[in-house]
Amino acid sequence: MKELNWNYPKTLADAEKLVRQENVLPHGGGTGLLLRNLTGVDGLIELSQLALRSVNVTENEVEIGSLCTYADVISELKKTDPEHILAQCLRHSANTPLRNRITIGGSIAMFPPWSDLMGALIALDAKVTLIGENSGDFPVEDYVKDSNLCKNSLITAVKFHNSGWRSAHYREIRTKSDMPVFNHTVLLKVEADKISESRIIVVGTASKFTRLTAVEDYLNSRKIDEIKPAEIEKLVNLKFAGSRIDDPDYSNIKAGIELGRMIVQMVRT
């Protein structure tokens, strides 16, 4: 392999100039680059000297610097909300050494199919802050769907409204340390024994993620005691593909069963 040119920017302005160059990649935690073929890469941008490792929580908004690790996010969010959906999603993701290494920005940029992070960010209507060829705040959902937003651009932060959701996360795994085959993120708002709003994202489907709008429509304005797990299961119709999926039909059935169980548990606890 050819020698890589390492760059060490100390300011965002320097990082922005570097990220605009072709065949030069950002380096945060580095865990994703270990799995990548670097044959066509000319250089790396080592980001650790940039001030992008803080979590700011206000009454209205949460902003997470892109160099924050999973462990950083869990530690900071637990101070104000131990059951915050991001804390739930990330505390069982990967293992302890990797949670201390994997960065939020890198996870968003790479979006592996087993991601425990992305379902929560999409459900929260989170936005990424970019510098480079694309500059400004963009919805996370647009970022993962539009490859042009990723080109020659660097994620500096992710932000979302600090709203009071009843939330839960489910990981379909074979062993405790396994990467999930799929995962569910569910956000609910309950008012006067009714579901006033719901957001449900499944990560790991053939299209990377799927929003279950049919289940959301079923839940919205429905009384808690009228929610039936079997009816939720019937509304789940997910397509699974890939080498990690042994039986797509079984995965779809299992996804429906687990979703029905977790929603009933959420509203009746």
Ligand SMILES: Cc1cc2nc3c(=O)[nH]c(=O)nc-3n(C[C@H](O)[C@H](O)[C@H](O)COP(=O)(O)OP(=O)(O)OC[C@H]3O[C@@H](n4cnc5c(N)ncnc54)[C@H](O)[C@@H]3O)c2cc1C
The other form holds:
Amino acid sequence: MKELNWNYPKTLADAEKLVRQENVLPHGGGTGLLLRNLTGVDGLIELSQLALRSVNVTENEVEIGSLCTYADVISELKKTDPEHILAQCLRHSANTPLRNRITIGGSIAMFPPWSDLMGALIALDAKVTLIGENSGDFPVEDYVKDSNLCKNSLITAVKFHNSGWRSAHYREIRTKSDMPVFNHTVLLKVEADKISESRIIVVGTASKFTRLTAVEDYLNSRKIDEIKPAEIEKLVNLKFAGSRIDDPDYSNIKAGIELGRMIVQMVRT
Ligand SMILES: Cc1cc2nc3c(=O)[nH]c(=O)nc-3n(C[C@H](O)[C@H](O)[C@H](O)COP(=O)(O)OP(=O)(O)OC[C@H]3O[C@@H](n4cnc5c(N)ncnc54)[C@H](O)[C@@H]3O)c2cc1C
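Given the form predicted alone, corresponding form predicted in complex with this ligand:
Every chain and every other molecule in the complex is listed next, the one we just looked at coming first.
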């Protein structure tokens, strides 16, 4: 078996040089790398000595260093907004030891179909900061869709506007410790008993994630007491892959029912 070359950069400049090399991969929490076939990988860049493990919350923006773990994000956001959408998404994710290891950078780069993180970041219009072959701030949605952006580049942070959304997250799980089959992230703005803006992202569909624009159009400008869960259900038409889920049609129906329920609960509380 080929030996893996481990690198331990202490500065971003060193990490940047390393990440530009072919077949040398960043190592965040290692929870995804553990499961993947590393044949063809020459080296790993162990990132833990880089100063990328802080959460900075200002009035306008939240910036999260890529080495923050799920647990770090939950405990930092709890200080200013215990019901922040990211705290809601991540607190039921995986289990305690894993939440202490899984990093934000590794989770964005990997984007597994059960990701509890990505729906919220896409809904929040987050931007990733990259160094290496690509450098600067890029919309997280572009990072997910454009494989050139991931190539030989290191995520150093993710940031998004700090705005006052009403928010909720739903995970479709069979047992408490399951990875979700799909999950919903809903952000709403309510003004004078009407929905003024909405963003709805489903993660786990055949295309990894789907923005439910038909439901957003239904909600926008609608009075709260005119919102009907059955009408929301009818607008949900999602394609799920059969490989992880026995019955994609069942998942679509369940996704519609749960979305209707969560939106009604959000606007009534
Ligand atoms: C049993 C189990 C259950 C899980 N359940 C859930 C769950 O319910 N919900 C959930 O959201 N997640 C869950 N996860 C976590 C998820 O599957 C991934 O393992 C995790 O998101 C990867 O993050 P990491 O920091 O460990 O990345 P790593 O394993 O370190 O890396 C993953 C990939 O990202 C790259 N990478 C790492 N850091 C960076 C960076 N800064 N910039 C660019 N590329 C980088 C690596 O090279 C690699 O290709 C679970 C994991 C396990 C093992």
